[in-house]
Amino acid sequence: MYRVPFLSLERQHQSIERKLKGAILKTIQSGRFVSGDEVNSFEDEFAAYQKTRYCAAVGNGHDAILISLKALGIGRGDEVIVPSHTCQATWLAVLNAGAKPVPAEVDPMTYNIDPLQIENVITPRTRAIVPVHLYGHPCVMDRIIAIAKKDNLFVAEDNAQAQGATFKNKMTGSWGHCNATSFYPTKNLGALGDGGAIVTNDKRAYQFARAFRNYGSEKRDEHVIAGVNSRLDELQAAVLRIKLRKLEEWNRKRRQNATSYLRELYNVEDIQLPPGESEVVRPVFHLFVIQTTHRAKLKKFLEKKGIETAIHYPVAVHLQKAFGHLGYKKGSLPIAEKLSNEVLSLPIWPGLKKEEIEKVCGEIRNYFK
């Protein structure tokens, strides 16, 4: 049987097989694994992507969270604000600073944090926001930083699954004081391993986790903070930036994908489909999800006629043992709790064929004939 996978990195490499060998190559021949010109390079260049002043590259896209967070003061018995439906990596990284995830719920149409319950859940401990562009769909970020702004508060954006989406033209990932993002490999732009980075205008929050990411340490052997050791390697680096300048050619390739699948999947029962491109919002479909109460099902009549799908997420994060101390219980998030549910993720990455597009869509409408 003719399978269609869930994602094929194999075929978005195949374009630039030569020049990824050539790059490692080349970094294997330096000597320099470490620190070196491969990570000068691509952080000047990423930081003139995403249209910001500074980039300092990471080890993962949770560190890069993590130290952006770091970076703006946040800490212990501190309140951070962070959408009630994610990737634990976002709750971690707030954890991890010292402080605590105050989840608000999220738009159920854009799976985005919604902007009136960010205001519900704000204290007098509150002290950012973490809005995530989540599936590569941008949140509502003029909103976000109105009520910021209002409330004094810092804006750090996960854009870990939106690199090169706009939001009223501007691109997500600099809209916050600082902005992170992972180079997990499935991500729009993936190394070959973890890779994280942090865009900002802000040279001081900069200057910070260029040390901190080096235990601490912006000259050898002079350590200003107790900081950690999470650097983007030489390698990593090299091959990232071959894929950068790829990025907004394969994201043109998603939405394509995407505007088959709305168009192929509108009116389909029991389905509703995400949003798609308009004036105000361009997408870059990280992910292609869809709702159902029928998910189970459908998953499973999929995968027997080849069709590899995925979830994300299947368990509420407030859900997870390892946020239990929180204090949330099963219909604390309810909305968080149904997308948990009724989520499911279609195939839509680069490289992905017309015919493997129709024959996902058509037995989609099979099911639910």
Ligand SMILES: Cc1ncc(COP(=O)(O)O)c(C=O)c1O
Contents of the next structure:
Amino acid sequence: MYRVPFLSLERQHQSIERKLKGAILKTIQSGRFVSGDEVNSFEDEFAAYQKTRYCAAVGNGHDAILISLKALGIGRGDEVIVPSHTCQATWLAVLNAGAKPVPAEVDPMTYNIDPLQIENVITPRTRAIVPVHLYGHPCVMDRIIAIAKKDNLFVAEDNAQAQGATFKNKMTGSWGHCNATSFYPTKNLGALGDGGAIVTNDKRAYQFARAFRNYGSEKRDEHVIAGVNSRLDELQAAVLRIKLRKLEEWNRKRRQNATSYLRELYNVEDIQLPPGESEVVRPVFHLFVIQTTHRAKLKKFLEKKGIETAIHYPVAVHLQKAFGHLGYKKGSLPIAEKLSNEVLSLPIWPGLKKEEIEKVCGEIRNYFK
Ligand SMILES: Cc1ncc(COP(=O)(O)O)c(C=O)c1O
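For comparison with the form predicted on its own, would you give the structure of this protein in the form predicted together with the named molecule?
Next comes the full complex, this chain leading.
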């Protein structure tokens, strides 16, 4: 049976395989694998792409959020507002920075943190908001920034899933004081291993991040803060420099695929489709996530037809054991819980063929017939 893969990085990499091999070989021959020219060049190129002044590359997306918060002086005793529905790494990074994640419910149509709900959970201890541009869809950044300004809060965007997206023509991941992203292999801009970055216009925060990722040291044998080891390596930077040049093309293909889904599925009554592009938002469809009360049965049906799907995420973050001490129970965050029961991610990656999308849509229509 012809299978539609949820994601095929092998197929996606075909057009750049020769370049990737060349860059890897060049790095091997350079004999330099950590803190070298590839990382420096990638940082310059990614800062330029994001239209921010500085970029500090780090080991992964979790650390990028954690270091962003630390660079803003956030830690013990502070509360940080996070979306109720996100990848658990967002909450975890807040915890690991020493602060308390305080969830605000999301808008069930966009899956993103709802500005009205942010206002409901602000307390005198709140120091920052971490908006997550989930599935590649931009948050309502102008309203979030306005709330933060009014209450004197920092904003640290989690742009792990939205590299290249814009809100009102401004890049996501460039609105906040210090913004994080992940280069986990499946991301729109993914390495061949782990990676992440912080971008900012704040020189002091940038210098903090550079030192913190390297045992707290900018200068050899001089440790100014108690940092960690969270460096992007030269091989990953060399790979990311090649893939960054493809990002706009790949994001365009993702948007085209999303348009096909939206066109083909708009009249299937039992599913809720994600929002598309508008004058205000240009999403990058890291994932194409539908909602349906038939999720388990539909997933199984599609599997039988050779169509791979995934669930992001099947357990609401507040119901994970790791966050039990925060005191949330079943029923505490009903929107996040409903989404965790009903979301289903369809294949959307840039190498997907037109016939494959047609097959997915055809089988979804067959299921609901
Ligand atoms: C929204 C979001 N935040 C944070 C992360 C953490 O990134 P990483 O896996 O690179 O630590 C991820 C990815 O896994 C993510 O999707």
